[in-house]
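Here's a solo chain for you in C-alpha cells, the form predicted alone.
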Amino acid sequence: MVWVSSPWKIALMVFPAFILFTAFFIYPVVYAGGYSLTDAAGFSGAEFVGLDNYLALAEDSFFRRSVTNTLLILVLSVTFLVPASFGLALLMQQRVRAAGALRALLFGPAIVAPILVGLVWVFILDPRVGLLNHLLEPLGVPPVQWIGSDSLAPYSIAVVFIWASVGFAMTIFYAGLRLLPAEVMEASSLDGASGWQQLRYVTIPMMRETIGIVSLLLITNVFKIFELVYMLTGGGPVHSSETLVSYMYFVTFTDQRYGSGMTIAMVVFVIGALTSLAYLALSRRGRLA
C-alpha cells in the first residue's frame, strides 16, 4: 500500500513546483523570446521579422555602448570589490574593537534599496550641488562633472555599486571564513607558517568555492544595474551612460519599441544562463580535481 500511494505524494508534492517553476521563469522567457522575433510597438499589432531585431542590435551604437559600460562596471568591481571585502572580512576576523558596529556600517548599504542609494550619490556627485566638488573647491580644482559627462559617469556608476555591494560580499567572506576549521588554521601554525603563508597557502584555497559564489553573485548583479543609472544619470548625456539593462527599460517602456526591449532582454538572459552554467562547470571541476 505504501509502494502505490508513494509515487502519487512525490507527484503531489512536484507538480506545484513544476506549475509554479513554469509561471515564473519558462513563461516569461518563450514569452520575452516570441517578442524579440516581431516589430511590437506601442500598442499597434505585432508582425513576425526573425531575427532582425538581433542583426539590428549589432548595428545600434547606443546598445554596443551599453554593452562596454557594462562591462567596464563589471572589471572595476571584480578587480577592486572582490579583494576589498575579502580583506574587510580577514579584518573583521581579528579582534578590533566595535567590530560588530563596523560590520553593521559596512553592510547597511547592502539593506538599503538601490533608488535610495543613487539618490544620496546624486547629492554627492552632482556637478553642481553635489558635496564631492565643494570639498574640492577650496584646493583649487574646478567643477567636475561626475555624473554629467561621457567619460566619467560609466565610472561613477561603477564606485557607487562598489560602494554598495562591498557589504554584501564582505559578509559572505566573514561567514566562509567562521566556517573554515580552527584544527586546520592552528596546524599551520604550528608548522611555523606565517600568516601571510597561512592566507596564501590555506586561507585562500578553503575559500575558494565562497569566493566563487561571490563573483557569480557579482557578475549577475552588475548585468542588473538599473536604478542607480536611472538615478545618477538618467543614461544620459546621449545614452553615454546606459547599461544593458537601463538601455533595455528605455527602448521597450520610453521608446516603445517593444520587440528590440525583448530583443536586450533576451540577451541579458543569455549571457546571465551561460555565466551561470560557465560557474557551475568550473566549481564542479574543482570539486573533482
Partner chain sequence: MPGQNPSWSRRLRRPVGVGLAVTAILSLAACSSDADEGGKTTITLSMQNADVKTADPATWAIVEAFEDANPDVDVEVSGQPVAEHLQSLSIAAQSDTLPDVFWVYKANAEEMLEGDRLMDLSPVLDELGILDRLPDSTVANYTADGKVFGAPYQGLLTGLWVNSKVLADNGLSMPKTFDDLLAVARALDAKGVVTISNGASQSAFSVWQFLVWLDRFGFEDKADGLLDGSEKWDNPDFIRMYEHIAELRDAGAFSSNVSTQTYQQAVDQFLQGKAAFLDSGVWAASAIQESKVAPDVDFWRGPEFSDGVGEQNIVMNVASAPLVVAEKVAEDDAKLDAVKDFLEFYYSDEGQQILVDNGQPPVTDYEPKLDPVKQSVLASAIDEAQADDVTSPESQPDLLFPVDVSNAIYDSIYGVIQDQLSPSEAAALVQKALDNQ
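For the two forms, the rigid core is made up of the largest set of C-alpha atoms that agree within 1.5 Å on superposition. Here the structure is a predicted model, which means the values were calculated and not measured. Numbering follows the first chain given and starts at 1. First, how it differs from the form predicted in complex with its partner chain.
Comparing the forms between the two forms, the C-alpha position of Ile26 differs by 2 angstroms or more, with the core used for superposition.
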Given for the second form:
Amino acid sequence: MVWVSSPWKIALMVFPAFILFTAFFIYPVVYAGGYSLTDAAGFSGAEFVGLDNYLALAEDSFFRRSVTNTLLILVLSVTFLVPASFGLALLMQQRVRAAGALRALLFGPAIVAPILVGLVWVFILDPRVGLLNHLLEPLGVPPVQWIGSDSLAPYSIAVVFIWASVGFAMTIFYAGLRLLPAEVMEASSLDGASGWQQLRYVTIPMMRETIGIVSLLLITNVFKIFELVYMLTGGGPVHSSETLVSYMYFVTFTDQRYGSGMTIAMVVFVIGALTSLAYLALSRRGRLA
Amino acid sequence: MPTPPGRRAPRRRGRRPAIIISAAAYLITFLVVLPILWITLLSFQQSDTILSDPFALDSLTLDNYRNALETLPLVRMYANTIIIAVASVTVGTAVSFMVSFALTRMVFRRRRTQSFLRFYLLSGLAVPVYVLLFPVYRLDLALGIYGTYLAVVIPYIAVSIPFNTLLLTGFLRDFPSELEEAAIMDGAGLFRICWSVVLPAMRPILATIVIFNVVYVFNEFPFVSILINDPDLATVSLAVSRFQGQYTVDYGGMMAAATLVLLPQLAIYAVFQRHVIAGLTAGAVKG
Amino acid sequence: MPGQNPSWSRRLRRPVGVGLAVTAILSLAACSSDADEGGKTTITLSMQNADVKTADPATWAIVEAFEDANPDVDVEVSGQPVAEHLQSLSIAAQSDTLPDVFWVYKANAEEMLEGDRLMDLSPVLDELGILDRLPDSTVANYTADGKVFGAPYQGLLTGLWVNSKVLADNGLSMPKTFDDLLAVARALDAKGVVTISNGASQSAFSVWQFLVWLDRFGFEDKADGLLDGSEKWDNPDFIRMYEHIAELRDAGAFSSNVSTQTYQQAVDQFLQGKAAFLDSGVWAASAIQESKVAPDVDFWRGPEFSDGVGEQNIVMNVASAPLVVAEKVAEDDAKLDAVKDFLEFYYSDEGQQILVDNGQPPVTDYEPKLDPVKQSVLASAIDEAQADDVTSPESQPDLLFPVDVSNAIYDSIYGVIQDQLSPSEAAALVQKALDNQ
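Okay, that was the form predicted alone. Show me the form predicted in complex with its partner chain next.
What follows is the whole complex; the chain from before opens it.
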C-alpha cells in the first residue's frame, strides 16, 4: 500500500481532524492552564499571578465543600451502584417474562438529558411540591428538606445520579455476563455449586474486568455532575451543595473570576485525566470482547 | 425486543424463587420509571392543583400543553438541534474516519509519528469537556462565529474526535486488508478504497458512533448554554433550562414542556433501543 | 412575570437564562456599519435583558413612543442576559465597537470612562435641562473626574411590601423599629405565618431590604474606605447588622423553605396572603395590583435600629444603573443629534409617565399621574419614597462593587438567613471577596 501513502495523501487524511482537535481541544486546555495563572476577572485585563489562584483555592471553603461533596457523591454512588447494578444484571438474566422490555425501560434514564433528569427530580424532592414529601405526609412524617438544606442535598444528588446511572451500569454488566463462556457456568452448576457459590467463585472473578470498567466509568461520570446540581439546588444553600464542576461554572460565569475558574478547571482536568488513564489502562489490559 | 434464545444461564431451582425474582424485577423497573410517570401526570394537572393536591385525577387538563406549545418554539428548537447534530456528527465521523484510516492503514515514513498521533488524539478522552467551556467561548468570539451554529458545531466535532478515533482505529486494526489489496490491484485510488471498499464494511461501527454522538448532541447542555445566545438558534436541551425563568410559577406548563421534549426522545429510543444501547455502551464493552 | 420585573432580571447574575438573546457581536457588527436608509439615522440601544419587549416593557414603550415622535430616527434595540451583555461590552470596548447607548453597571462605566470610551454627558444633559431635574445624589453617583458619564436608567425603589390584613388578623400593629419587627415575627411564627417572604433559589440577589440595612449601619460613610481597602466589611457595625438578621431568623421570620423557593415563589407566597411582608421593590407593584391582596397592601421602607449608625429614616430610592453613551457618537453629528433627541425624550415628562405606566417610579423630579385605584400599590410606594424627611442613599451598596463582591454580599445575607453562616463568618466572606480585588 506504499503508493497510497504519499505524504500529501496522508496529510489530507490527517489534517482535518488534527487541526480541529488541536484548535478546539488541546489549545483550549493550554489556554485554561495559562488563564489559571492570571487574575483575569470582569472587565479588567489579566495579570500574571503565578500559583496564587491555586493557593487561594486551598483557602476557599466553598471549594473545599465542593470537593467533599463530590467525594461524598462518589463514595455513595460507587459503593451502592456497582453491587446494585450487578445484582440487577443477574436478576435480568433470570427467567422473567418480558425481560427484554424491562431492560430497555431500565436503560431509559441513560438517554434522558441530564438537565431534564434534574428538572424531573425537582418535582420529587422539592420539600413543598415534591412527590416524596407528599407520599410521606400521610405517614405522619413532617416535610423533609431533601434539597435546600446543606445536610441532605449532596445525598439527594447522589440518589438522582444513581437513578440516572443504574440502568446504564446494569447494561454493561449484562453484556459482560452474556459473554461468559456457557460451558464454564454449566460445568460449575453440574458440580453442584449452589447459586451463591457459583456467583462467589465463578461469576464474580470472571467479571473482574467489567467491574473495574464500570467502576471507573461511574467515577468519571461523577466528576462530570453538573446539570443535576444546577437544576436541583443551584449549588445552594450558599454553595453548600456545589460539586467541582458546578462551582467552577459559578466562579467562571457568574462571578466572572476567570482566573480562579480556570484554576478549578485545571483541578477537574487533572482528576479527570488520572481516572481516564486508569480506565484506558484497565480496558487495554483485558478487552472484554 | 426478544431475548435471544439459548443464551440464558440454565437454572435448576424451583418455581417459588422465580415468582419472587419476577416481582423484584418488575418492582425495580417500576421504581426507575416512576419519576417519568410522575411528571407526565403533573403535566396534565392545573398549576394550583400541583401545589395542593397533586394526586387528584378529576381536574386533568390539556391547558399546560397549549401554554407550552404557545410559549416554546419547539419545532424551531428541534430543527436547530437536528441541524447541529447532522452537521457535527457528519463532519465529526468523516474526519475521524479519515484520520483513523490513515493511522491504521497508511504507511507513514516514521511509525513513531503514527503512534504519537494516535496517542495525541486519544488523550482527549482524559479531558472533562467542562475545562473547554470558557476557552472555547473566547475562541468563538475571536473567530467571530459566536452566535452562529458553528459556535457549537465545531466544538462538538472536536469533542467527538477522541472517542470516534478510539472505536474506529480499534475496528480498523482487526479489519482484514484483503479487500483493499484487491481493490488496489484493480487500480482503485485512495478515495475509492475508502468510500466503496472500507466504509461499507464498517456500517455497524459507524451506526454505533453516529448514535452515540447524536444522543450526546441532543442532551448536551453546558456548551449550548454558553455558546448559543440567540433564541432562534436554541436547541431542545436549552428549551428545558428556559422553563425555569419562563414558568417559574407555572408548574404545569413546565411539566408539559418537559414532557414534550422527553416524549419524542423516548419514542425514538423505543424504536432503536437495541442500537442505542449498543452505541452508548460501546466504549465500555469494546474498550 | 419577567414582564413586571425588569429589575429582578437585571439583578439576575446567575446565568439562569444564559443563552437567550440577540447576539451582541452580530448586532454590534451590524451597527458599526449603520447605513442611513432614506435619511433615517439609526442609533443602537443595547440592554441587559434578552427579550427587552417582555422583560423591560418600560424601555420598550419609551423607544416605541420615541420613534413615533421622531420618524427620522430608528432605534435598534438589542439585549442579552446581564452576564453576556457585560461580556460583549468588554469585547466591544476593546475593539471600539460599543453600541451607541447602553446599559452598564456603574463600576464598569467608570472603567470605560477611564479608557476614553464614553462620552462626557454633562454638556448635553445641561443643554437639555435634564441635569436640573435629576436628584443631586444621582448626578454625584454618576460623576467621575468631573465628568457625568451616565444618566439614570430606571429607579430602584426597594422595601417591604406589607399585607396589613395579615397583621390585623393576628392582632398586630404595623412595626416601626427592629424590635417591633422582631415581636411581630415571634407572634406570627407562633401562628405559623411567615413574616418576611424571601426566596434564595436561583435568586440569591433577592435581599434588597437587607441592603438597605447596610445603609442603616453606616454603609454610606464606609463605602469609600471599603473600596480603597482602608475599611473592613467585617467591622463591628456590619456584624451587628448580620446579628439582627440572625435574630429575625431565630424568631421564625423566614419561610421554612426559603432556600428552595425562588424569588417568584416568594412573591407568590405573599400574593396568596401567606406572608405579612415581601422583600422586593416597585417592580412587583403590577403583580400585586392584579392580585386579591392589592387593597390591603402598603409599602414600608423597613425598620429603624436603635443600635444603627447614622440616619435611620432612609428609603432605598436610587438609580439602578446608568445608561451611557459611547464616545464615538460625538464624532457623528447626525448620530449625536439623534442620541440627544432620545435622551431628551427619555427624561421628558412624557417619557417619565411611560415609566410610571409600566410600573416604574420616575427618575426625574416629575410628579407622576397615578390612578388612585388602578395604581394604588405603586402609589403607596411612591408616597413612602416621597414622605417628609425621608432621604435616600446615593446607591444601593452592591452596585458599587464588581460582580463577585456583589455575589458575596448576597451570599453573606442568605447565608445568615439560612443559618449557613454565623454573622462574623458572613461578614468575613464579603471581606475576602474585597481582598481579592
